[in-house]
Structures are given as structure tokens and as C-alpha cells.
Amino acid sequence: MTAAPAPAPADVAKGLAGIVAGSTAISSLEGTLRYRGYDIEALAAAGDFEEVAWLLLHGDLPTDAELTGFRGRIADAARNLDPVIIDTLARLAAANPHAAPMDALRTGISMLGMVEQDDHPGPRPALLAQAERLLGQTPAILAAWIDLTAGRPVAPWPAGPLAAALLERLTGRPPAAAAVAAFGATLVFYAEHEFNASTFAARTVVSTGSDLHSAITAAIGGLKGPLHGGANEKVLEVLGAIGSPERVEPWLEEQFAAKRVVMGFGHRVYKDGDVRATLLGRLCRDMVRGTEGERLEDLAARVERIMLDRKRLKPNLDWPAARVYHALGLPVKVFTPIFVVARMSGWTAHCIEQIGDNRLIRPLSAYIGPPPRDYVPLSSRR
């Protein structure tokens, strides 16, 4: 007879809730969010994802000629991506042009640890190209698989900023100037938040002495998951399935009654709401003002209300950036690879500043398992 598991420690923080498990001066959460200081709302109404991005990165705004320069290197690495990656992105695309953006960054950014023969970390400086590198080279990935499943060949990489140039690509048509104010501030709000869990498998990674693509690879499998990053991707679907202002209370009835998580709610930080949120609805119902969008705006308010009478929850950042994508026109299978391109810089950035003070992570558990027990040879189980 097999025993039963011992119960957990009373002290087991469970998903490390409320742990504090390292230190950082890249963001903080206290109060507010700020990026090196700076008030995310302040970084959000400037919208300039490469601005923040050298922050992250640096600790500082950047000068004119250091943001111009940061620009032209990053477009570069988005303007030539090796053709071994294109090649195979190619195969991969003819033989599954199903498959999902986001295992196609993983696979991607995977190749080009292999191209550019990264397999240990350098010191500082090669690692701040290296992450210049991943932030033109990720949405050129994304865009170019995007391409490849639709049939088409490869596209040139737009002149211009990143939102701009991206956004372009993505929709296929020169974007207006509203359009990219909005898709340059999601980027800012993803850009970087904390300990996550995709960011605490980077510095995890590279707390062993392995190198900054393997731990972008493994955060990128972090951030695949509906809990985290996927969760954006599952917004339209609520949306979607309760279609009209009057499903919307009992279709959430239906979600309580079952117990089933509301994706776009809560957060295991914010308990009083999530500041991006705020922010970034604002942004959207301005937006879709006058335009065929204010349906969905006002279907989400009734959910929202709801929500915070019921539940007491409020919208997390995903709730309104999957419908300013949708506004944008973009499709919901990009909705968390987009996410990708942006958390890059903050990604990058803890992966460096772990390097640079660098203990191994490795937590303890609590043991849960069968007592001791004696082993009995094969010829005597029965």
C-alpha cells in the first residue's frame, strides 16, 4: 500500500506568493509602476518604445544621439536577420503553417544562439549589443513568420521606429499616426514588470552560467502560457463568447457558478488594480470613439462593473491591450508574441544586471513524498 504524501508546511509559500527572492534596479512596483524611477504613465504618454527600451538596458533617458544611434542598430538587426533563419522558418512554415507565432519565436530566438554562437555569457558590453541584436532580430522573426504562413515572401523591414515599423508590417499598410501612438504605448506598458514569472526563468537560466539566448528561449516559454502572457489572447474569446450587452451577466453568472478564472482579471500583484490598465483603457476608449469599437468598449464596461461588484477584481493589463490590438486590426494569434517584442528589453535588461551580481537561484522545497521506506527487490513485490 502505497502511503499517503505527507501535507505541506504551513510556511510554503505556494507559486513563491509574496517571496522576495532577489533584488533589482530596474523596475518597482510600489506605489506605482516606474521604470528606473521614472512613472510608467509619464514613459507611457511619451510612447517611445526604443526611449524606454535604452533605459531598461542603460538606467538612463537616452541623449538624442544615443536614441538615434540605439534606433539605427536595432532596425538594422531587423533589417538583416541571417538567412539560415529565414531558410528554416521557411521549411518550418510549409510543413506546419499552423503552428503558433509564439513557437515560432522560441524556436527562432533558439537558431540564433546557434548562429551567433552564444554559449556562455561575455562581459557587459557584448551583452548590450547582443540585446540590441534581439530587439530588432524578435519582431523581425514574428513578422517574417507571419509572411512565410500566409504564403508570401519576406517582406523589407519599414524605415522608422520600431511601433511603426512593426505595426506596418503586421497589417501590411503604412500606419496613421494614432494607430502607432496606441501600439507604442502597449509596447511601453509590456516592456518590463518585476520578478514575473518569464522574467524570473531568464535570471534563473543565467544564474547556472548559461547564455542570454537559452534564457530568452525559456521565457519565452514562460510567457506562452494563458496564466501569463497568453492571457491577452484569451480577452476577445470572453468577449466573443458573451456577444451582447445583455449575456453579459449571465454569462458570468455561468463562470462563478463553475468557479472559472474571468481571463483579464486580477493580478497577483495589483490588488487595488493594475495601474497599466487604468492607463491603457483610457487610451482605447478614447481610441474607438465615434467608430464601430465603442460596442466593445461598452461590453467590456458592463463586464468590468460586474467583476468589481461580484468579485471585487479589476482589468489587468491584458484587458484592454487585447482590445486596442483589436482596434488596431491585428489578428489574436500576434496579441502575445507582440508581448514578446516588448518584454525583450526587460528581459534582456535583468538577464545583464543578474549576470553582473550572480548567485545560483536555486530554492529549496518541501519534501511531500512517502516516509522512508526500505527498498524491496523485484522478485519479492507482489
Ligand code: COA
Contents of the next structure:
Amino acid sequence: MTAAPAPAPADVAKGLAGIVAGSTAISSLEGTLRYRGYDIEALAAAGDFEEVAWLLLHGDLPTDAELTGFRGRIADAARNLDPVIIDTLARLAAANPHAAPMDALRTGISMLGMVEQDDHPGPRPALLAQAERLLGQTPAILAAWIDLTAGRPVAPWPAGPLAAALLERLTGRPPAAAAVAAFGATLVFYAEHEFNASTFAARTVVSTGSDLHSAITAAIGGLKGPLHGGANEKVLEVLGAIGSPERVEPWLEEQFAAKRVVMGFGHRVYKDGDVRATLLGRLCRDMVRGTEGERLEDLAARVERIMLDRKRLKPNLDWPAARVYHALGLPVKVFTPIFVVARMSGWTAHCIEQIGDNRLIRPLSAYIGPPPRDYVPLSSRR
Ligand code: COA
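Having seen the form predicted on its own, please provide the structure of the form predicted in complex with the ligand.
Now the full complex is given, and it begins with the chain already shown.
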């Protein structure tokens, strides 16, 4: 039995950097970020998350009737979360009220796979229907977890588009139109980003013939890490740790000396700046103009200047997104879960694309362990 020759360690692209690992028709980064050919700037300005989710899943913008039906089915899924899920979350919340909402989402989606008996990928219409349900169930699980860990009964899901409904559930009051617009824009920015770590994890899972819920469970685990989606929660910790404008420089110098990465800066693909960060940063500054929030913006601007001067690094999307969520009065622990709610659209679109033209994802490794050696029986080992 022989396998193909293994690559030499020198040929390995660590972290798969620069490797084209497949093709996709869902989004592209050439020039600017585009979803299915549409410029992210135009999609974010419209700020309609369901419109973008439909676009990602179906390939074209929806008609009015398609969008109305899609919105309604997502809201129905959010309103009708299975009681088994709520009861189990209630028991978990009672056992550990401090567990992270990201873990509740990962567990909740995994439980949904059992409740819905999802054991293999169905045909495309069934997958699209599952994706629609997940788009509604995910924010409903998040909101339920926040209620349950606060010792409240689970509140009903509000009427209206997803951005407004989720913002209302997370802040406890009907949001102003400007707040919904800003929140909706963040959902659009977070919706999709080709072969990022969590999406690639999801595609890898379905490439084995496994089901959508297993793939999404893996993706949430991947997104949670601070080098990926978890960075948006860390950004607010960074700003809090710095505290005041005169602390920016010494704080950053400490990080550089300790060779620590500064959360919210740098990107594997965007080496000359992340278009989403530029656009959302502008929106954030406009949103807080004339309010107390301007203080944090001044601090953030100073950090940006020094990061550019000292490290030639620009902010990524998590840098302004954290500030927008903070300005909207959201608690830090829901920042990455909101990213999950939005990225559900991209993840499910990618899983459906992978299933539609599948080949098992199975790369090679370069072996760097000991040379061949003889097995030593336990009785002879010293
Ligand atoms: N702060 C300080 N230095 C950073 C940095 C950051 N945020 N991001 C990258 N660098 C440095 C690296 O340490 C490396 O320095 P070196 O050449 O002296 O070793 C250099 O810049 C090149 O970076 P590299 O490690 O090749 O980047 P990557 O493509 O492997 O990693 C990230 C990309 C996103 C993981 C990385 O930029 C990072 O950890 N950023 C902070 C976390 C974050 O915001 N994540 C969200 C991403 S959307």
C-alpha cells in the first residue's frame, strides 16, 4: 500500500496562507468585498439583513414578495423555538448562569440537529428551508439564553425585521430607527466573507456527507476564538484597558514589547485595510457625534494612528463593530453571538454550495515526527 508522496515541510503554507482551497460563487474580495457581485458598500447602506441573507442563499436579490415571505418564515422560526430547546437551555442556565452565550449557541444548534432529526444533507429545497429556520432560531436561542441567565421568563419574539426584533430583545426596549439602521449594517458586514476559518470548517464537515447542524456547530466553535469572531468582544476590553488618551501610547508599547497582538487589527487577507472597517468606522463616528460616545472614538482614532505608524497595521471589521454595539447599549457578551446570527447566512450558503458540488476536503500534511522505529512491548519498556 502506498500513498502519494508527502510534501516537504518547506512546501507547507502555515495556516494555509495564500492557498486557494476551493471555489465559490458567494463572495469575492477582488478590489472590494462583493456578495454575489454586489458591492458591500451598497448592501450595507441598504442595511436589510434578510435581503442579504436571501441574496447569499439564492444568488440574486429577492423580489418584494420573495422578501416578505422569507422575512415571515424567519420570524416564525424565531417565534416558535421548540420547547425542548428552551427547557434544556433553562436547565443549563440554572446549572451555570455564567456560561458564555457563544457556548449556549453552539449547544443550542447542536440540540436543534437532534430535535429536527438532521442526520444527513437533504435535497436543495430542504437545505434552504433548514437555513431559513436556522436564521430565525439562532437569534431566538441567544435572546432566550440572555433572559434565562438573568432569571427572567423567555420573552416573546417581537414583530418586524430581524435587526429590529433582535435589538429589541437584547436591549429590552423598542429601538430607534437610526439604531436599527446601524445594527442592520453590522449584520450585513458580518454576513459573509468567503473561506474564513469558521466557514471553511463548516464546508469541511458537510464535505464528509455530514449534516448542516453538525457543520454549523463546528463553525460556531471556530468563530468563538479571539483570532476570528471572538475579537469583537476583546476590542472593548482593549479600549477599557487603555482607559484614557494619554495611556494609548504606553499601553500599546507594552503590547509590542510583550509581542501580544492588538485585537481588532490585522487581517489574513486584507494587508492594506479592511473595506468593512473603513465603512463601519465612518458610520460609528457619525452615529455618536455630539454624544458621550465621542470620547471612545477619539481614543480609537489615536490607537489607529499609532498602530499604523508603528506596525503598518490597519483595523479589521471587529474594531468598529465593537464600538457600534457598545454605543447601542449592548453587553459585551453578546457581540460575538451577534456575529453568529449574521454569519449563519454565509455559513448555510457555503454548506449548500459545497453539498451541491462536493468532493471530500482532505488536504495533506508534511510529517515532522520521529523517523520509523520498532515497536517495543510494554514489558520491555524502561
Ligand atoms: N497586533 C500586533 N501585531 C500584529 C497584529 C496585531 N493585531 N496582527 C498581526 N501582527 C503582526 C504579527 O505578529 C506578525 O509579526 P511578525 O512578522 O513580527 O511575526 C505580522 O504582523 C504579520 O502578521 P501575521 O501573523 O502573518 O498575520 P496572520 O495573517 O497570520 O494573522 C490575524 C491574521 C487576524 C490572526 C492577526 O492579524 C491577529 O491576530 N489580529 C488580532 C485578532 C483579530 O483582530 N482578529 C479578527 C480578524 S478579522
